[in-house]
Every structure is written in structure tokens, then in C-alpha cells.
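Given next, in C-alpha cells, is a single chain: the form predicted on its own.
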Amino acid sequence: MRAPRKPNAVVIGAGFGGLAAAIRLAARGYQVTMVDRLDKAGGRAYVYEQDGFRFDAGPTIITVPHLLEELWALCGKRMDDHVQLKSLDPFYRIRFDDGETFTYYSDPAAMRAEVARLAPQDLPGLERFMQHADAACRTGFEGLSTTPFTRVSDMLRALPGLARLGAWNSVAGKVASCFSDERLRSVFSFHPLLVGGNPFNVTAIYTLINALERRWGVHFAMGGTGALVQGLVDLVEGQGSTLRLQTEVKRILLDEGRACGVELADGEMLPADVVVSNADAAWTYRMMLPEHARQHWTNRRVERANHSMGLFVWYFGTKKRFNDVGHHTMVLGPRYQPLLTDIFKRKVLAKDFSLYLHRPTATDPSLAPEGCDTFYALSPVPHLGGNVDWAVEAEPYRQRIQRRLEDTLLPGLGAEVVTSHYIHPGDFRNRYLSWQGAGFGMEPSMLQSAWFRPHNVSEDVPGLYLVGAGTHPGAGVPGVLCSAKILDEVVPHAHTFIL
């Protein structure tokens, strides 16, 4: 007698969360196939092979490692067997405008002595903030990242915990009420914008990405971010999965209203008993679902919808190494709040920009040419749903940021650039499908977090999943491998099916 088939599931699109996604379902019994359009794996972790110089696209800094520990033990395997993360002290440095600095450790009296040296009237705010922090961590993220909210019953459960919290003020709005020198408060305010939210305008529980950097550290995967996705990579087809690269999926079949599998561009049909999106929510809906199918998630809602800003990223490769440039540096410009202004509700794309530099050489030389260095200089702009034309405006900018570098961390780079790439927002869109070329999806604020984000299970089409960014809880590599841990509770057992 023939064993009886596992029930298939098709997951769209291979990045982190796509990935933790199809190692989970497959560990509880399912048959995965996977497809991504892109030549390689990773989604926004793409890694760039370029002149001899590696360049991880996206994702820099791991926070929360056991998320991905937890995938290998699924496999009944250890991480630390296949990939070597190194834990990174300072995190980080700040150079302000006038060129004044400021260091983020993870020990706590090297931060009350980083915070005394620029404002001392500020270490009794400092402490408050980190207690808000820590509070915000252990409710928003250890107690709510992996609640499914399906339904409003989930969301009224959590609220006397977010207003305890004040989850109605600001992340930058609780800052300012800890802290009266102006650059420490875009010191501690500015984290939101590694998961796409504007410090003014997203919920103050965002402050808990501080707490997370604390308490589990912030790592740097020794061979880039692709080694991870690599690792990832592996463990999906070690547990029999198969991934199917350079396929593009063109709808998501329905039956009765149901997903029932995938159609591809090609014409070709993969059926499935469920079907995961790890691709873009708003696209998801938007591009991939008939409108006759969605109550919930409209044209009109995904277009009204706001989202976070798009990115500007050059890759660029040097002859020579920069010693002084530390892994992980952020350039602010000369103005804060206006700029934030000007990217999130403008849309427009403004003279002066901040800059986050990352210099994965200063940690892992082997990502460039001996004695080169890799770098890239990330700098939020608006989103598509402005008025920059990116054919015109990309080199220029470009241009701009290299001048900037110049001024400030690496005098006479122009002369020493040897490999260049860079990346917008109309490439997000094509590359990557991103709703308005968003680099993180819908923006994380409070009326578009948890309930009211796009539902981990699909509000409007049964036996679809949603992972990633886009999803609950939200964006960030913690926030993605949460999503996709989310689906042990939402996705029934295998077992379940009767085929």
C-alpha cells in the first residue's frame, strides 16, 4: 500500500520570512515548494557579486538570534555548525551635522558616560527611557509578536498593555519626554526607520527595538547576510522542499474563493492545499487576487494605505581600507523632524538626507579584495508615490551622498571607488514587487499595526498565509521570522488533511 501524499503548500518568494516559513511547514508535515523570481534567494537579502566585492542588499544587523536558531533545531540541527555570527560592540556610532559623535554601547555605564559627556542634565531621562524600553519589549515583542491577532478579540486582549504603555504617543514624542538635548533625542528616536516607520508618527511600543539591541545583542553573520540566507537555503532542501528559482508567480488560484495553488508566468499550475505569500502584502492583494475575492483588503484600502519610505542604496567597493570607519555608522544631516517631513509626508525629495554607512570589512575582510573594503550608504527618500523621477534624479543623488562621504568619513573617495552600484525606489518596485517601491511595506503605525495590519491569515481568501514585512508583525528580521512562526498556530497540522 502507498504512504498517502503529504499536503502540498506553495510559498511565493524566498526571503526570510519565506524561507523560515517553508522550514516550518515542512517540519510539521507539508510537501513545500517554493518559487522566487529572483536568480538567488534571500528577497531583500540579496547579495551582490561584483569585482571581486561582496554586498549584502539589504539586511545588516541581527538582533534576537534564537528566532533563527530554532529554524536548525527544527531540523535537528545546531546554526552555530553552519554559520558564525559575531556579536558587535559598539553597535553603533552617530555622527551628528558639526561632527560631533556619539557611540552606542551595549554596557550600560559606557551609555550613561556617552550620555553625561553631551548632556549630564539627561542620565535620570536615560533611565527612564530604557525602563520604558524594556517594558515595551516585554509586551510588544515577548508578549505580542507572535499573537496571530485574527481577530478583534486579540486586539482588545492587548490593549490595557499598550495603554499602560502609551502606545497612542510617539516613539519621538516619549524620547523628547526623556530627554532635552536635541541630538540625544534623535539618538534614541531614529530606530524606527530600520523597520520603515517615521520615529513622529509610529506607536511609542517601536521604542522596544532599543531594549532588543540590549538584551540580545547586535550580530553580523561572518561571510555576509547571504551566509544566513545560504543556511536557510540548505536547511529547506535538506528537509526535501524544493525551490524553484527565476519563477514568477502570476495569480494565486482560487477555488470557491479558496487558495488552491499558484499559476505562474509561464502558464504553468501548482496546485496546493495552502499557499504562503512572502511576497509584498499590498502587491499580494493588490496584483496576485481577483478584486471579486477581497472585501477587506480593496484596491481603494491598499492604495489609501500609507507606507513606508523608499531607500536609496550605493554599493561601492574601494582599493584602499578605511580603518576608521567602524561596521556600522549613521550620518545624520543637518535637519531631523523637517526631513522626516519632507521623505514621509511631502514626498519630496529634499537637498540634505541622513545616511546609514555599513563597512561589513571592518568585521569580515573577506567580503572584498585584500585590502579593499565593501561599503553601502543607505539614504531614505520617499516612496513612489511622489514625484521623482529616478531616471533623472539617481545619479545625481548619488553624486550627492559621495560628496557627503567625502566631507565627512572618507576624505578622497572618488579616487578610490573602484566598483559602484546603487539601487531606488523604482528598482524596489521591480525588483522586488514592493508596493511604490517601499522598502519595508506598509509603515508600522498604530492603526496599521497588529489587528490592523494585513492578518497573518488571509481576511479575505481562506488557506492563504501571509509572511514577512508586510504582515504582523511588521518588518526587520525579527519581525519576518515571527510572522512565519506565527503560522504554527495558524496553519492547520498536515495531519489534518484528509487526501
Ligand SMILES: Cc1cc2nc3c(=O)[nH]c(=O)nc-3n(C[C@H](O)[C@H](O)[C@H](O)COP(=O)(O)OP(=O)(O)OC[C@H]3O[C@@H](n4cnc5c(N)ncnc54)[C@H](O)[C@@H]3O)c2cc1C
The other form holds:
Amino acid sequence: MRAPRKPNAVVIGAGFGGLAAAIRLAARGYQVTMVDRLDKAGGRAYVYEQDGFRFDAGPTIITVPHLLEELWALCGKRMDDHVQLKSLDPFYRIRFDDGETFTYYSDPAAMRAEVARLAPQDLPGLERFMQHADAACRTGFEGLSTTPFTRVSDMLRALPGLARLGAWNSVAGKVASCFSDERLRSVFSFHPLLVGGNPFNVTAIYTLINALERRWGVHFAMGGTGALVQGLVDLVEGQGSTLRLQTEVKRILLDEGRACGVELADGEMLPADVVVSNADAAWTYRMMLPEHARQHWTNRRVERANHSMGLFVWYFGTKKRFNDVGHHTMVLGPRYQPLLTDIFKRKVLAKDFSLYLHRPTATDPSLAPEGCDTFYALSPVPHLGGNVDWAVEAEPYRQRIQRRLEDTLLPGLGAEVVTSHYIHPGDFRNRYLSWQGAGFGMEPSMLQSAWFRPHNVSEDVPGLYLVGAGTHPGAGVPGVLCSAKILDEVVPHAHTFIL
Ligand SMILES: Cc1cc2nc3c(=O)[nH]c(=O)nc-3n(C[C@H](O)[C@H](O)[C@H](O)COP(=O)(O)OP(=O)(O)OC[C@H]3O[C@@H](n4cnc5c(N)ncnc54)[C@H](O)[C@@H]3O)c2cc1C
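Mind pulling up the form predicted together with this ligand next to the form predicted on its own we just looked at?
Every chain and every other molecule in the complex is listed next, the one we just looked at coming first.
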């Protein structure tokens, strides 16, 4: 007699969300096949290797490390034995347009001293802000990030807690009520940009990012974020799951309306008892499922949703080390709210920009040849819903970023660059199949969060589950790891299948 087979799960996409989903499903008895159209796992955490330099393409700030440690524990291992996370302090330095800086420390006393140096009148506001952020973290992160918002009653239950926190206010609104100094207003409100939200539009609950950084630290994976991705791939393969790269899913197969597998771009069919999509949520509905199978995520609804901003990222290596530059620096431009309006609402490519400069070699010199530095400069830009022709604009835009960096932090940069590569929203669309080339899926505004966001359990197709930035709770490595954790609650245990 043949042994009963394990139920099959197909996971579309090997981003952090997909990798975590694969590990959790295999730990719960599924035979998992994970497919990704790229040649390496990691999704937005892809690693470019060029001329001896190693560039993490996406996430660099690792927070809430216990969400990663849980994945190793599920496989009977310890993360520390495989990947070393180094905690950073200060977390970042913020450089204002006039050259003044603010150093963002984990230590509350050091943080108070920085606020006192720039605007002593805002010290009481700092305390109020921290208390609000801590409360938002307890309610929004600890309370709701692993709650599956599948029924409207889940949302109704959450509403009183959200109302107490003034969730209808924006992050920028909350921050403005605590700080009078414009510089401090940008320092304490920029965090939603890390998950694709306009601080002037996303709910004040997102102040939780500030609190979770202070509570669990800001870390860097030695060897780069790619070391974490490789560690997760090793876990997946160690569980006996299959990872198929350079394999694109064309559509999700349905049997009487229920997901029953996927069809690959080359026509091969992979049958499955459960399908998990870590692909962009909008793309999953709009492009991988026929419209007649969708009552909720109709074409119109997907197209009318607000998507997060796009990103222009310039990766470059220098033949000298810029030792004065820290690991994470925000280089702010002359305008804050008007620039965000250009990006999110007007969708025009502004002449000025605010940049995030990543210099991982400040912490781990092994990411560049000896005596050299690895960098990336990230600039939020409109997604492809605007009118920017990146085929024309990209190189001049890169040059403007270079000039800005030469004028601020990296004098003489042009003569030092020995390797260079950039990506723009068109690449996000073509590589990651991201709707409108958005950097982070749908914008995490109040009306596109929790129950309003594409659910982890598909509203339209039984047997289909969603993980990753486009579903609840949203973008960022902690968010997508939480989305995979929700699967433990909503995907039936393997032993419930009769096969
Ligand atoms: C430049 C940048 C910097 C960031 N910095 C940080 C940071 O410092 N800290 C932080 O926490 N977060 C950061 N983020 C956000 C974070 O990286 C993302 O939210 C998160 O990694 C997204 O993970 P995901 O699981 O949604 O999958 P993704 O990384 O989006 O991966 C999805 C995968 O699905 C694959 N796929 C899509 N369609 C198909 C298909 N049809 N067939 C097969 N495969 C398919 C894609 O190839 C891709 O590999 C950053 C993001 C970017 C872009």
C-alpha cells in the first residue's frame, strides 16, 4: 500500500514573505514547491554582485529579529549559528539641507540631548511622541500585525483601539502636534516612507515603526541582507522543499472556482492543494486570475487603488573609503511636504530630492574590495502612474544624485566611482512584476490597511492565500514576515487533507 501523500503547496515568489511562508507550510506538513521568475531568491532583497562589490538591492535595516529567529527555530536551528546580526547605534544620521545634522540614537538620553540641541522647547513633545509611538506599537504591531483581517468583524473589534490612538490623524499630523521645529517634524515623521507611505497620508499608527526600532533595535546582517536570504533558502531546502528559480507563474489554475495549482510561462502545470502568492497582490489579482473569478478585486478596483511610490536606486562602488559617512544617512532636500506631494499626488519628477544613503561597508568592509566602499542612494520617485519616461530621465537623474552627494557628503565622488548600476520604477515593474512599478505594493493608507487591504485569505478564490507587502499587514521585512505567520492560523493543517 502506498503511503498517503503530503498535501502540496505552491508558493509564487521567493521574497522574504514567500520564503517565510514556505518554511511555515513545510513545518506544518506540506510538500512545498516555491517558484520565482528571477535567477536568485530574495525578491526586493536581491543581491547584485559587480566588479568585486556586493550590493543588497533592497532592505538594509533589519528590525524585530525575533520574527526571523522563529523561522530557524521552526527548523530546529538557531539563527545565530548561521547569520550574525549586528545591532547599530546610532540608528541613522539625518542631514538637513543647511548642513545641520540630527543623530538618531537608540539611547533615550542621547536622543533627548539631540532634540535639546536643536529645539529645547520640543523636549516635552518628544516624551509625548514616544509614548504615542509605544502605544501604537503595542496596539498596531503586537496586537494586530498577525491578526488575520478576514471578516469585517475583525476590523470592528480593532476600531476602538485604533480610535484611542487617533488613527484617523496622519503620522505628520501627530508629529506636528508634538514638535514645533520643522527639522524635528521631518526627523520623526519620515518612517512611513520606509514602507511606501506618505507621512502626510498614512495613519498615525505607523509611528509604531519608531517604537519598534527602539524596542528591538536596528540591525545589519553581516555579509549583507543577502546572507539572511541565503540562510532562509538553506532552511527551505533543508526541509525538503523545492525552490525553482527562473520559473514564472503565468496564471493560477482554478477548479470550480477553487485554486488548484499554477500554470508556468512555459505551459507546465503544477497542481496544488494550496496556492500562496508572494507576488504583488495587485498583479496576482489583475494578471493571474480571470476577472470572472473575482467579485472583490475586480480590474477596476485594482486600477483605482493607490499604490506606493516608486524608487530610484543607484548602487555604486568607490575606489576609496569615505570614513566620515555612517552606515545609514538620510540626506534631506530643501522641501519636505511639497516634495512628497510631487511624488505621491502630482506624480512628477522633482528637481530636488531627499535621499537615503546606505554605506554597508561602514559595518562590514567585506562587501567591497579592500580599501573600497559599497553604497546605494535611494530616492523616492513617482510610480509609473505618472508621466516620467525613465528611458530618457534615468541617467540624468542619476547624475543629479551624484552631484547632490558630491555637494553634501561625498566630495569628489565622480572621480572615485568604479562600478555603477541603477534601477527605476520600470525595473520594479519588469523584474518584480510590481503594479505601476510601485516600490512597496499598495500604499498603506488607512483605507488600504488591515481589513481594507487585500486579505491574507483571498476574498475571491478559495484555496488562495496572500503573503508579502501587498497584503496585511504590509511592506517592510517585519510586515511580510508577519503576513507569513498569519498562514499558521488561516491555512488548514496538512493532516486535515484527506488524500
Ligand atoms: C530599495 C528598497 C529598500 C528597502 N529597505 C527596507 C529596509 O531597510 N527594511 C525593511 O524592513 N524593508 C525595506 N524595504 C521593504 C522590503 O524590502 C519589502 O517590503 C519586502 O522585502 C517585500 O517582500 P515580499 O515578501 O513582499 O516579496 P518581494 O521581495 O516583493 O518578492 C516577490 C517575489 O515574487 C516574484 N514574482 C512575482 N511575480 C511572479 C510570478 N508571476 N512568477 C514567479 N515569481 C514571481 C518576484 O520575482 C519576487 O522575487 C525596502 C524595499 C526596497 C525596494
